[in-house]
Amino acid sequence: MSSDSVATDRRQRLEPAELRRQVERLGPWFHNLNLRGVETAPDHPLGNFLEQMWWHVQQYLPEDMTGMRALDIGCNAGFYSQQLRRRGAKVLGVDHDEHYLTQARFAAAVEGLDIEFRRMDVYELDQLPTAFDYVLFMGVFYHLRHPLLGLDKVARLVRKRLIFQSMIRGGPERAAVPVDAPITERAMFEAPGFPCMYFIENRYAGDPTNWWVPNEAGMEAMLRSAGMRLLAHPFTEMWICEPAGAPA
């Protein structure tokens, strides 16, 4: 038995009081996970947002993902990685923050789930040797200083579907944008629904990593520009996509 297997087996047998101590030791948690009855962030200011988000996501995934590869970008403590693994997928969760990855490895071990977690930046994803059937790219885009570069790298890894979510601001309108326009054209840039992103120089919601926040039209334009075909738009912040080269 490998050392990882031994660690997993030992953690599965943790008494509730010891499990609670370990959870507190690894805090603070952004993901509220229920680890055998112990919640990691029971007083989360966003409430039960993970379950609410998963309700939308799971409708666009096969119930049985056995033999499929899934990538969870910005996995944090691994809530979505765990859900994907429970459906049978071989899962890689990546994050740039080692604190979150330590939480994710611990939580997966407690649940007895075989998931690979790796420290990676979005801009390093093109170093991965293979593509993935399903890619989750949620809650990351607006934290990128170079968002379109990151999106291009992510899009190249998608075989079947990309589950994408970003903070969105501005109205829901979509302006009719010409394929080309003369340099003298100015009015279209002022039209409601023209594709755009808002740049945050300092902080938004107290977070200095909130860099770019698109409107809906801008986000859809960038997804198409990265080679994605838009299949569904479950709510304001989420899109379900597939490679544009795939059969419609």
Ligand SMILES: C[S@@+](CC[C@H](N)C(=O)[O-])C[C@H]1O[C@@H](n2cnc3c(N)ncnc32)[C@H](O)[C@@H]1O
Contents of the next structure:
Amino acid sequence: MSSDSVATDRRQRLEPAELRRQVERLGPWFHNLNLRGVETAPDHPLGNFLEQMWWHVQQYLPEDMTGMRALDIGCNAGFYSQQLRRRGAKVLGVDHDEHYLTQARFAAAVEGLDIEFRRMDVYELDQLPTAFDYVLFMGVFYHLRHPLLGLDKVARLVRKRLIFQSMIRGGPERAAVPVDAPITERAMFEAPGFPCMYFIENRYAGDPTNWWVPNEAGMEAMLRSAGMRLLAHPFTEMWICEPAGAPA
Ligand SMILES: C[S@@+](CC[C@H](N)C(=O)[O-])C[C@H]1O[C@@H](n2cnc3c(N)ncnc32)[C@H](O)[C@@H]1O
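Switch from the form predicted alone to the form predicted together with the named molecule and give that structure.
Next comes the full complex, this chain leading.
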């Protein structure tokens, strides 16, 4: 489906000055969207990170997603929701922050994109009755105080692919971990690449919602443990997964 046919003529038509005023009124923005020439966060400290992420993500999505259902978890102002919709998918974007959902609804209306945005916490995702062909779970995992609880709920909603991204720290090693070990075994915990997650008691990067930051081995182990098979690892922070069966 072409981007023209999903961006219907229900576009909210605002004069440029009014569009700029509304964008300002709805700030601050985390997503730097280009709304018909008006950038929502041109001075973002992470620069054009969305474009860099999207460069990877789009390689794992079908060009034509017509007839597919996609879920964008922690959708923020809806950058990925919009991209999925432009490919023809029926999209649900969820976030627990009404501030961002208001931005997402406004931006989608400006672009004339028919996307459902719903206020929902990751921990409530098991209330959704059916699975989604594509699930994007990007930039949220490390914000969860109960990350495995959240990941288990997310994993159950994936029909075809999970596109996952998290903040990652520690080295790139993967230690060979035995299926079982005697309680006297202590050395393996010291090995570089033993799966682990760093707990942030106070703040990291000034953000009190950065709770747990895994290393690469730890993230892969948790994705597998949640029932995912790892298909690709485009860069340090991102994994493309498919369901492997029931969670451990
Ligand atoms: C770092 S932003 C990432 C936004 C977007 N997914 C991306 O990758 O650009 C984290 C987003 O997740 C949302 N979020 C954090 N914890 C959440 C939770 N427990 N349930 C739902 N949304 C959550 C935040 O409100 C925010 O919009």
